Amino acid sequence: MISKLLQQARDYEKEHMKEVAPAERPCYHVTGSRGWINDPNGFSFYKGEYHLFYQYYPYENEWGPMHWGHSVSKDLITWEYRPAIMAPDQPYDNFGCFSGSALELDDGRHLIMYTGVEKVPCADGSIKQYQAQCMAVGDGRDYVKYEGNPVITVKDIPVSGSSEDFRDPKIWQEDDGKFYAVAAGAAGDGTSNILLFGSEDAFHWEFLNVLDSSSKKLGGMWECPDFFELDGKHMLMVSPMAMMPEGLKYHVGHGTLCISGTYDKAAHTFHRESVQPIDSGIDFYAPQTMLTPDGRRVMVAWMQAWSNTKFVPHGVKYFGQLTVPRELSFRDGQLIQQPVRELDAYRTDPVRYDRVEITEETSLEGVNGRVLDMTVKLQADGNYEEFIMKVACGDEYYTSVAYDPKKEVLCIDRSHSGYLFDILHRREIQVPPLNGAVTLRCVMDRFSLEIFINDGSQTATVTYFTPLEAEGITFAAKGKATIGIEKYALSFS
C-alpha cells in the first residue's frame, strides 16, 4: 500500500521531471529527477541491476523532509530514474527517512535499513527529535516499512548516547549468514562512536561493541559509517562534522576519512592502524560502498559540500549530484581509487601527445570538451615554477588546476567558474611526484571534475556551473614544463 505522501511525491516527479531537459543534467552522474539530493543510500546489486537510492526532497532545490529517490543501472554508468520509494509517512519517521543501506535477503526480497527521524512536541513548547533505525522490504520498485519499526533505538545501546544523533546504518551479511550493521552515535561528551550491532534474521538486533571513536579528535559527529574488508585489511569509512585542519592533510569543516586496521570477528573489536582522507577536493561527502557480483568494492559519494548548499546557482532546476562510482583497492598502506572500468566502454576519439613542452598558455588540437576522460602526465624533469591547466574555459570562465613543484602542492581553483557566491573556491593538496611525474586523470562531466592523482593514490573532486559553451582546455607554465596527454571523449548516444 503506497502512502498518500509517497504517492504525492511520485506524482510530482512524473509531472515535473520533464521540466529539466537532458542537456541541463550531467551525462553520467546521478542527479535527482527534480529538486534536492544528498547522501547516496542503499547502494546494492539486486535482480540483475545496480540500485542507487539517495536522500531526496523533490519539491525544492534545498534540504527538506527527507524522502528516498531511486535510480538503477546495468553498468554503473548510465542510470534510469525510478519513482521515489520512501516518504516520511510514519510516526517514527515523520521528520524524515534519513540515510541507510540495502542488501538482498535469502528469500529474494530487497531489504533496506534506514534512520527514521521523529519530531515530538514537548509540554514546554519545544520540539524533541528522536533518531532510530528502521527496516523496509521490497521488490526493486515498491517497498513496505516493517511493522516492528523502529528496530534499534538509543535505549538499546548500553553506552551513553544522544537520541538526536544516532543514524546512518550500514548493513551487511557475513558468510555464516548472520547480519551486522554499523551506525553513528554521539555521546554526551562530544565524542562520536561507531556502534556495531548483530542480528540472526536482520529484523531483531543486539548491540555488540563500539568499533571506534572520534575521541574528540578528527572532527565531531562521524556520519555515514561504512565497514568492509579490502585487500586483507578492514576499512572504516566515516564523514566527520566539525573537522579542524591539519596542514594540507585535513581541511576544516566536513570531511571524509578512511581508517584502516584489523578486525577480530569473534571479539567484534577493531584495531586502528592508519587514517587518511578519502577525497581532498571541495565537493565530496558521505561515501557508501558495495560489493559487485564480480567481487569489486565500489564506492559512490555525494558530490557536494554542506558549506555551499545555500548558494544554488540561478536557474538550476535540481541541486546535488553523486560521483562516478569508483573501484577501491588498498596497496602499501594507501587507499587507491579509480573510476569503475565500465567507463572505458564509453571512450571515443582518442587524442595523444607525448612530451609536449609548455610555456605560455597553449591549446592543443583535439583537447577540449566538457564530457571526457583525460590523463595529463607532468614530468618532474622540467624547469618550471608552476604548471597551470584550465578546464571548462570560455572568454570569462574557467576552473584551474595548478601544481607547484617546489612545494609539491596541487591547487584547485573554481573562483572563475561562474559560481558567483563568496564560498570556498580554492583548495590545496600535498602531492609528491610518483616515479618522476605527477599524473592527473581528469574525469569530467558537464558540471564536475574528478581528479585521480598518481594512479588514484589521491583524489580531488569539484563541481562548477560554468556555461556549457565554455569547453576549452589550456595548459601553461611559469618556465618550461613537459607533459604527456591521453584524452578521450565520452559518448552516450
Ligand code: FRU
Second form
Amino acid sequence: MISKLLQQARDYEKEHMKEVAPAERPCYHVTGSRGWINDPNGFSFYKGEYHLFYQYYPYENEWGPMHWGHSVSKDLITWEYRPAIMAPDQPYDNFGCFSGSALELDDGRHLIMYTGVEKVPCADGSIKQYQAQCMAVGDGRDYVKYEGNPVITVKDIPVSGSSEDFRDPKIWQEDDGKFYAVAAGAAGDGTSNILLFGSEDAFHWEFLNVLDSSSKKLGGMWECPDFFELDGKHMLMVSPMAMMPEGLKYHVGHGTLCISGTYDKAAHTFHRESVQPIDSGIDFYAPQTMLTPDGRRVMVAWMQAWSNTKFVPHGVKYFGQLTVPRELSFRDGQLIQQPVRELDAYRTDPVRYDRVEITEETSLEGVNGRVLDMTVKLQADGNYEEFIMKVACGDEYYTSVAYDPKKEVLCIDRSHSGYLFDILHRREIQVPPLNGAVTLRCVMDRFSLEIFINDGSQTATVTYFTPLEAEGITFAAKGKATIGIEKYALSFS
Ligand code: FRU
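So the form predicted alone is up there; where is the form predicted together with beta-D-fructofuranose (FRU)?
What follows is the whole complex; the chain from before opens it.
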C-alpha cells in the first residue's frame, strides 16, 4: 500500500518534472526529477539494473522532510527516473527518511536500510530529532517499510551515543552470508564513532564494535560512513562536519576522508594506517560505494557543498547533482579514482595535440564544448610561472584551473562562472607532478567539472551554472608552458 504522502510526491513529480527542459539538466549526472537532492543512497545492482536513490525533497529547491528519489541505469551513465520510493509517513520517520544503503537479499528482495528520524516535541516547544535505523524491502519499484522498525536505536549501543546523531547505515553481506552495517554516532563530547553492527538475517542486529572515531582531530560528527575492502586493504570513508583546515590537505567545514587500514574480521577491529581527503574541490560530499557484478568498487557522491546550498541560481528548477560514478583502486597507499569505464562508449570526435607551446591566452581548434572528456598534460618543468586553463568560457564567464609549478599548487576558481553570490568560489590544492608532468583529466557536463589529477590520484570537483553559450576553452601561461591534449566530446543523442 502506497501512503498518501508517497502518492502525493509521485503525483507531484509526474506533473512537475516536465517543467525542467532536458537542456536545463546535466547530460549524464543524476539530478532529482524536480526539487532538491542531497546524498546518494542505496547505490546497488539489482535485477539487471543499477539503482541510485537519493535524499530528496520534490516540492522545493531546498532541504525539507526527506523522501527517497530513485533513478536506474543499465550502464551507470544514462539514467532514467523512477517514482520516489519513500516518504516520511511513519511515526518513527515523520521528520525524514535519512540516508542509507541497499543490497539484494538471497530471496531476491531488494533491502533498504535507512535512518528514520522522528520529531520529538519538547516541553519548551522546541523539536528534537530521534534518529534510529530502519529497514524496507521492495522489488526495484515499490518498497514496504518493515513492521519491526526501528531495528537499531541508540539504546542498543553500549558506548556513549546520542539519539539526535545516529545515522546513515551502510549495509553489506560477507561471503559467509552474515550481514554487517556501519553507522555514524555522536559520542556527546564533540567526537563521533563509527559503529559496527552484525546480523544473521538483516532485520535483527547486534552491536559489535566501534571501528574508528573522529577523536575531535578530524572533524566533529562523521556522516555517511562506508566500509569495504579495496586491493588488499580496508577503506573507511566518512564525511566529517566541522573540520579544521590543515595546510592545503583539508579545508575548513564539511570534508570527506578515506581512512585506509587493516580489518580483523574475527575481532571486528580496524587499525587506521593513513588518512587522505577523497576529493579536494568545492562540491563533493557524502560519497557511497557499491560493488559491480564484475567486481569493481564504484563510488558516487553528492556534487554539492552544504555551505552553498542556500544559493540556488535564479531560474534553476532543480537543485543538487551527483558525481559521475568513479571506479576506485588503492595503489601505493593512495586512493585512485577514475570515471567508470562505461563513459568511454560516449566519446566522439577525438582531437589530439601532442606538444603545444602556450604563452598568451589562446584557444585550439576543436577544443571547446561543455560536455566532454579532455586530458591536458602539462609539463611541470617548463619555463613558466603559471599556467591557466579556462573552461565554460564566454564573453563574461569562465571557470579557471591554474597551476603554479613552483608552489606545486593547482587553483580552481569559479568566481567568474556567473554565480552572483558571495560564496566559496576558490580552492587551492597541493599537486606534486607525476613523472615530470601534471595530468588533468577534465570530465565535464553542462554544469560541472570533475578533474582527475595525475591518473586519478587526486580529484577536484566543482559545479557552476554558467549559461550554456559559454563553451570556449582557453589556455595561457605566464612564460612558456608545453601541453598535450586528448579531447573527446561526449555524445548522448
Ligand atoms: C549528509 C546528511 C546525512 C543525513 C542526510 C539528511 O549530507 O546530513 O547525515 O542522513 O544528509 O538529508
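Shifts are known only where both forms have a C-alpha. We call the rigid core whatever largest set of C-alpha positions still superposes within 1.5 Å between the two forms. Residue numbers count along the first chain shown, from 1. Predicted model only: the values in this text are computed from it and were never measured.
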query: So which segments really shift between the two forms, if a segment has to be 3 or more residues long and each C-alpha must move 2 Å or more after the rigid core fit?
result: 122 to 126
